[in-house]
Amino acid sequence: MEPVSFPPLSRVAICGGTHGNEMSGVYIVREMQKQKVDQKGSVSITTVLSNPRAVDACIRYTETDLNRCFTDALLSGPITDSTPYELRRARELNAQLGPKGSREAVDLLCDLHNTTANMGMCLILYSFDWISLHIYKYIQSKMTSPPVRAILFDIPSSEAYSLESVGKHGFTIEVGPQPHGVLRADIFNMAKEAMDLSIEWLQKFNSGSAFEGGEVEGYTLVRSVDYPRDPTTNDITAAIHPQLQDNDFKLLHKGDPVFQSFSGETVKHEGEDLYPLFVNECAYYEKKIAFHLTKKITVTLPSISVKAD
């Protein structure tokens, strides 16, 4: 592949409280103001708390889900005394921050996530941008426990949903299993480490650095499976399989077990072989997903520099 060029990467939003129980990107968010974190080198960093009433009451949000909320659709669309306050929220973080699709939005925005899954460190992307396919690379050179993965989501930044979308690159850092509502020093550390690491490759590409290309694997979306339900009354009728709990990123086998109905009995994977992630995560009961199905791919990535005077 051709090598690519990009101008300089100066200014950088880290964002937390999203979700506002999600605790890590809250404190990371909080002790960088504390210290007064605005710059690092070349790097100037703007830190928000993107959902200040969600954190405050420790809930996912107040009215909607505000990493829903980021659409080209949902952005533009009238505000009236019955919008939700997370979609008033949006247009002020895009206000701030983008707007989303200009040349005003920061060049880089990295949101930090908790899940409740065993998905240990993982970076979400909404597209294959050179950029953030590049940082996720040196994040998992220098990270080597736990394993660094990425998930990959090829959509439309019209239709891109989420806060990192804003950015002109961006992403989201997920980093579990911590309970929502708790903070663990252990998945603290990882996501900080990772942003850390994020602003490091951020100085050396702003300094000349070119970067190799090289091949990485990411995951991307099959499907989503719900948990059997009642006909009836449409309440749950089993729980994850002890089998499928905690076994993120492990391969499925048609006739693996996935879900034991309360009455006992087992229920089996069918069709292809994938794999499962955001297996019973907390926060996707009630949008009726027990786990995601995806399937490992291979991105081949250019070497890239900044782009000279």
Second form
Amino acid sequence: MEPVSFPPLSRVAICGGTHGNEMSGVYIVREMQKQKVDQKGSVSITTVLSNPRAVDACIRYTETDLNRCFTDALLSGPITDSTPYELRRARELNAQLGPKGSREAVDLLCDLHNTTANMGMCLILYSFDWISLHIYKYIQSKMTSPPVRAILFDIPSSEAYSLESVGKHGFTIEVGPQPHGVLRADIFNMAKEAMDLSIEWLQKFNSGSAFEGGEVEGYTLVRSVDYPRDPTTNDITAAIHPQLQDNDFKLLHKGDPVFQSFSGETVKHEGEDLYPLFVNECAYYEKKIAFHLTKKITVTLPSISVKAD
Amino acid sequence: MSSYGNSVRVTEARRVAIFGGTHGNEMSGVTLVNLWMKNSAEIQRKRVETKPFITNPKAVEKCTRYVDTDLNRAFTPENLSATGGDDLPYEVQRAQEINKIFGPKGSPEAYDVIFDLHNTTSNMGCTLILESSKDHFNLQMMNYIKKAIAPASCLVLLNEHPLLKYSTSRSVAKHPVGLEVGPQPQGVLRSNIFEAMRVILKHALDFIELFNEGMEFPPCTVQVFRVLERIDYPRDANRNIIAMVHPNLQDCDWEPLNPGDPMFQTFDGKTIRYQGTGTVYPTFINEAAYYEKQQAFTTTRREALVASAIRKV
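Switching from the form predicted on its own: structure of the form predicted in complex with its partner chain?
Starting with the chain above, the whole complex follows.
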């Protein structure tokens, strides 16, 4: 593969509290703002508490999920009195850190999240974003326990709905398990390390280091599975089976248990072998997702370096 | 005639309630009570009327701890006698309704036993919460449960502290029993936590049935952890926390914390150590709901309580 060069990446945004009860990002951003961190070598840093109202109330969102508000369609169009708070906030964030798709957008947007699922350290990014993929490769080489994994999306930018799509390059750092509303030191330290390594990569990149290409592995979404529900009340009638609980990324085979009903029956996985993730994420009950099912893919990266002037 | 020296006579426990959803996002209790309201076969016992009940339906509906104020702190004498009707906070109105149905608190008409089902984000395992060291009926029940689930563990937390004790939903009954099972995130239903709570209740109801049939329970000693002190996070002038529970303390509920042991870790990695005078046993370590109550963890000391023999009147 031909090496690729990019212009210097000098502007990065670190976002926390996109979901107001995911505490690692809230406290990382607060600390950086307290310490007035705005420059690290060649990289200028903007820190943002994405959803301040939700952060104050320690809830995921006030009216609608902020991290679903960033499609091109939702970022344009009229604002009325009935426009939800989070949609207005998305416009503000787009103006501050974007506009999405324009030359003025920040070079890299790093959004910090937590999950109640046992996913360890994950990056969520777009499979065509070579900068973010190289940062993932770099973090993976430096953080070995727990293993760093990547969840890869392949949607066009216009349809990308989450905050990191506002930057020219962007990814989510997703760390778990952590209950919402709780700040765990081990999880905080992991998220902070991943963020520090991302900035370190940018500094190395800007100073002329070349990063060798190669293959990286990631997980792409195949489908999602909802809880079994009562047809009249819509209440769930089973919990994630103990053998699936906490086993994100462990390959599910046909016949493996996935749910245990309250009356003791086991529901089994049907179909092809797939990797489950976001198993028992609190916020996904209302989205009718008990877990996602993914397959592993390999992406080949070119070597990259900064464009010489 | 009793087989044992000083057997305490206790009235038969004919009316028992099981409360779920006192905190609307603690899912084991919400799920169990909803299940049993549809089909109560599992909780039926001879000579007992067992009523499952959702205490805070609005909070359950929103999957939030509470709507206006914490229901599990709302059963104070002031609240229970407050006037104001619909102008009162939702949970105070609820407390008055619950007191009417299951109380009145402190009166002979009150329910005999209330089990209040809770979850915690702390790594407390199965915990029974006792409000009085002199409740021999409860002590005997807890002894029975502990023996029945062994080798699995079920610990007893005694909160009799004059300042830290609070007015719980279950305090309406003559014999209030708190069930606290964790760790479980708020809003999440974990199968192992759900089943553990179910098993504890099964044994609790078995005990009541045996007691009501006339079985005499001999004197016993129950190991408890008595609440000592509430420890808050270090905070700055704006009341924001400036350190996290230390990785060495996180998840170590019930393990000894000695003076000099790491307690908190600042955001830049410095260790803050426990400065107490002796060994304590921390619990409720890093409970999500307690950040607003200024509580990083609670300290306890170990104590052996002696329960008299009991028998029904």
